[in-house]
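First, one chain by itself: the form predicted alone, in structure tokens.
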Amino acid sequence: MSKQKYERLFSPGRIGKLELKNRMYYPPMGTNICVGGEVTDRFLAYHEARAKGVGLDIVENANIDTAGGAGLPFGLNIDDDKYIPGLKKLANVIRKSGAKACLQIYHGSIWVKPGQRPVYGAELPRELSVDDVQFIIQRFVEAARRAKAAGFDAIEIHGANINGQTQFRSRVWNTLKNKYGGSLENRARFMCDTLKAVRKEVGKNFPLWCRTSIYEIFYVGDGKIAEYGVTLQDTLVHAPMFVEAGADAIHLSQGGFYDYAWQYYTMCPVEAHGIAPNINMVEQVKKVVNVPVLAAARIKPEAGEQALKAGKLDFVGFGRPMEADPDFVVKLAAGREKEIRPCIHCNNCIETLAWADGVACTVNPAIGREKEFEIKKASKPKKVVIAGGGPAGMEAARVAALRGHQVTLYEKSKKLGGQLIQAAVPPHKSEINNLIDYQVNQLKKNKVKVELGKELTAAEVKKIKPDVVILATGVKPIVPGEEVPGLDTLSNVVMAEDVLMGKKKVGDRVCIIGGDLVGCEVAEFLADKGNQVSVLRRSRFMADKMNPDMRMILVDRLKQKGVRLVPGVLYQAAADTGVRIHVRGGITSMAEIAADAMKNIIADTYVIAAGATSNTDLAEALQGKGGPKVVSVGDCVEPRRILEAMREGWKAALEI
């Protein structure tokens, strides 16, 4: 059914001499799970899982010169022949899984201090000579020889996002005075010469192409564009030059060397950008080249099918969706779209690349740990009861049922989803609803018995005599007491959850007490409705428990929408005349603090978003009673994120 629905996606394609079974590919996604530059068992399992279904798997970021172009600390290397055996295993694993194997090779360049330009080598910044550039090109040639010797079916030269090739194309970074800098044509020369040299090494029939950024934007505060390092018009000139130099295809991305957070926000679009936000620019590049064009970036299957039919591109990449569910294409082909674990485009996978443990996905705990999280049938089925129908409880139920256990899930409310329900309400968060739908469908598919509107109690546990009890009872909201003297005397105080769920109305002027993620998201929710919003936070920074890049983007949006952010506060007293605070500093300007360190925040409604505490009522009731094994997961252990809830639910079920 889906193969008919997505006829073009599942149609065969060709890049040069490379025949591909369909027009879907897994793009090069950073993992940071190699050791010493070598292919690891984790890396093999990661690509084995994602090569199923797609026509092409592009392996990411094989560094051609680790001494002169540092990349990820646990990335893949290809600057020595010793790496060939491991790479050969990888190519074989990908082909055995059904895809053609492409290796992306790149020069990582280096990060420098603000105001300096990145340069080749580890010494102090200096201008590259022509000989320096030729040396780097030769390293690309040697890397290509190794990739071909390892049995890869194709090679991609990485010139997009963050690396040395990208820097040469940028009018901001590239200030060379030799033939590799200055004019528009000169800034493309490094890639062109690299393609020509690699083409000579691998032969005229070996599939070879490059990845390049459509544009590079430099931002100033509040998400405003300061200047372009690379424009679309530049790319419309450069892309045909790359084809002339020997590229069999053009693989498009976006972004380059600029502020880290905005780089990934641009490179990896989120819900706020809409579906396939770059597709019209991709189409313009397609019009100026006579080779296939590949592109990814939030292109959903329906949009990809339409773009293929309209001739806007030739191959569609599914990166983050296949990190969330490596069987994405397999399920799509079988008409099992409801079974696809959805990407919610939170970009946690991007922000965790520098972590020592490697990439992490909010909705897929198994990413990069496929063998560790492998679901196998239990040797002896057991009776399992689960308290709580949020993400942790539902994930535990799903995995336990897949292992053959008899599972009953109790949810005291009338609806499954837990805190995901309110988390999906703020602006640009609606894709969380897809996660709820997926988990609910999985419970139905795997015949989990769900008791809605029924709270699991210690008496019920004693009555039904389960083998295992998994507690996913979530949290209770914190209502500030002594921290905000007098707050309990006010009548115009409501809880953040009630505001998001439409249970309570607010006045025109709103003061939110608590400026972590929930407080900031409620602020944006209300600002979009036209309310005047202030957010108070005791910490010096707003939403500082978020991943830093997405935090910066959220804070910038709040500023653009006129939300007043007041961090670093000491609460003095709350009364009908307002909440009296003392400002200790933070994002609020020093001039404002100097003018009035003591402030009185007047509002029509005060919204409490002061965090939450673990709900341990049932855990305490069961403690010391004997009986079944009891395991707590998710926020009832400690209030955290969706990621920890999903991971702990899955792990708890594996250990039954």
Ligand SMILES: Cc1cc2nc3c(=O)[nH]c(=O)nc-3n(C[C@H](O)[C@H](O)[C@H](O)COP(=O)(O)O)c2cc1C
Second form
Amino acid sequence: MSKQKYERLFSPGRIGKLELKNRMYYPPMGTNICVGGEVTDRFLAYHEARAKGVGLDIVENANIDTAGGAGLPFGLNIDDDKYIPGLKKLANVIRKSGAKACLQIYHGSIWVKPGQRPVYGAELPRELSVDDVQFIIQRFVEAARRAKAAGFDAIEIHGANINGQTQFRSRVWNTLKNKYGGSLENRARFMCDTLKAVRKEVGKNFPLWCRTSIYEIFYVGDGKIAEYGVTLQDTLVHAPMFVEAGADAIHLSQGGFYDYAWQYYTMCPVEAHGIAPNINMVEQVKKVVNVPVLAAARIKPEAGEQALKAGKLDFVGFGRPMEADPDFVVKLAAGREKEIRPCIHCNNCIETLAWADGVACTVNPAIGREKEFEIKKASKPKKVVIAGGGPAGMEAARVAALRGHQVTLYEKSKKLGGQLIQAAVPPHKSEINNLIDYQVNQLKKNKVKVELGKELTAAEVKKIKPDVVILATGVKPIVPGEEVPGLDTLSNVVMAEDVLMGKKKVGDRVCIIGGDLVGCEVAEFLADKGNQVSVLRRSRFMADKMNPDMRMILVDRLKQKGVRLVPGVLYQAAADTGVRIHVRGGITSMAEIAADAMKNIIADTYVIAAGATSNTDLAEALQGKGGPKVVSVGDCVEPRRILEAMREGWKAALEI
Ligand SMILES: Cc1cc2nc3c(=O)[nH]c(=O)nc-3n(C[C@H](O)[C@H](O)[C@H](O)COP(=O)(O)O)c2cc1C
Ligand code: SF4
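Provide the structure of the form predicted together with the ligand, given the form predicted alone shown above.
Below is the entire complex, every chain and molecule, led by the chain shown above.
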């Protein structure tokens, strides 16, 4: 029984006067769906879904001063009394769902240094005077008054990750000459003064705490650490000061700078970081404070349970896991762990955060669109056939079956998963296998009939007479033609997917033709095996169609592993003596052209990773034949990411 397995996670806890039914919380997770800064119906539905199992729901950073720092375009605001009624509704919805409601309050500004990317801040940056700081603290006090009036059970002051108040603690960012900058003690003063002022406003019994970074790293662009803005040692001094100033708990996170990519990578660790990468530092902080410690960051249930048992922390946050599956804790409680839709730690939720339409999740199309994607029983069950067992086809099958339709899925290979199978092979991508397992289990659970090793044909459709056909037939790989003259004369050419699937061997020196996501990932896969790898790309930038933040991390890693990346390539001729290229990108002088522009890449094996084109064979065969309704989803419409495949699959099934 799951409750016994996670006995500690499901044991009650307390923060100050706040009684919590268990040790799990939903950490603040920005959504960018609060139009006009208001609590919207979408936002209510988002929290209603996620407050179901956890003891505590900490609502994302509400902006205390939109004029001074705008934050996200559709972020939540609390800088005016007009927001109180909406916030009241939100606190009630959270409590009705079973959790206690906490609001994180923050100043949506960030200081800008030369060479750093400017952000959403409303004004040009200038050095803060003591009066400026007092002004900001007063905004926190007013926001706290509003949060309490709205009925929140607790308030968290945001001082972690990336924003103005976080930077007070940083020896790199904080260059103030007044009492808020300089010494270790001065760098804690802003948070201490804010806590004291807010405590005075909300009273001594009201649950109040702060979030702070265990450490803040400054990178130098290629993943190397230049210096620490905040060290663990600083935090071991600052955390007790925050408690002394009135914090009932310490909520930990971590920050990283150079570019947003590195901040996100540090705040939201990925598979490359391992499980619960910061837990031992969290334990160090816990040892120096006498209040509960909360922490998230790639903590899985087993690791959380162990950490609680070992006394390393008091409450465990599940952020991205609950973005991916709002029923995460409910399913854990019921011992239905295999039914949890897994977060694959791709960080697309961070990348999409600033999109006009709000946050999106690769595996959960319903995030922030809970009502729009609600799965309701169909009024009349229909006979549905689906061609293709990749992410789009499986998602369509799952949702259609849940709606009560009679679903058969055809997959021409012997295995479900489609392109996910090869996508899970490169380094740090194995969590994609969890998504395959989840989808396969869902098909079983929801009694989808799966025909493996059988390709759906137009003749079969005619015979079965379904009401609806969903095509999720995926892609066919592109083999370059005249773009790479002479390629067809080479004997040592293999396809990227065959390399990943172990169907083809490569020699020591490998040249990859095509440097988008697949080409770069195959490069890392081979570099890790000790191959000497070059990647050629015609566009100016490597892997520029993938999530831009994760792209930067991947490209830096490839450089560190000695992969030769050559963007801006014009292929001249391929022959047994090598692939002759002209490099267009970055060439600025005649001397460079002479020295560098013409290259001959010699390799033992050439790997084709030149992208893919939609497989529309069945769509064409069914076209104009009358018969059932036909809908295409995923890559057979246009090759894109898992995110679009999952979304279109779900949506198509809702529309049957
Ligand atoms: C889309 C997104 C938005 C986030 N917004 C906030 C925020 O508003 N405030 C905050 O303190 N942390 C924010 N975080 C960080 C999370 O609270 C959490 O620390 C992080 O996701 C790591 O935990 P996890 O591995 O359980 O996801 C955000 C993270 C993501 C992915
Ligand atoms: S977008 Fe990726 S990282 Fe974010 S919750 Fe979804 S699966 Fe996890």
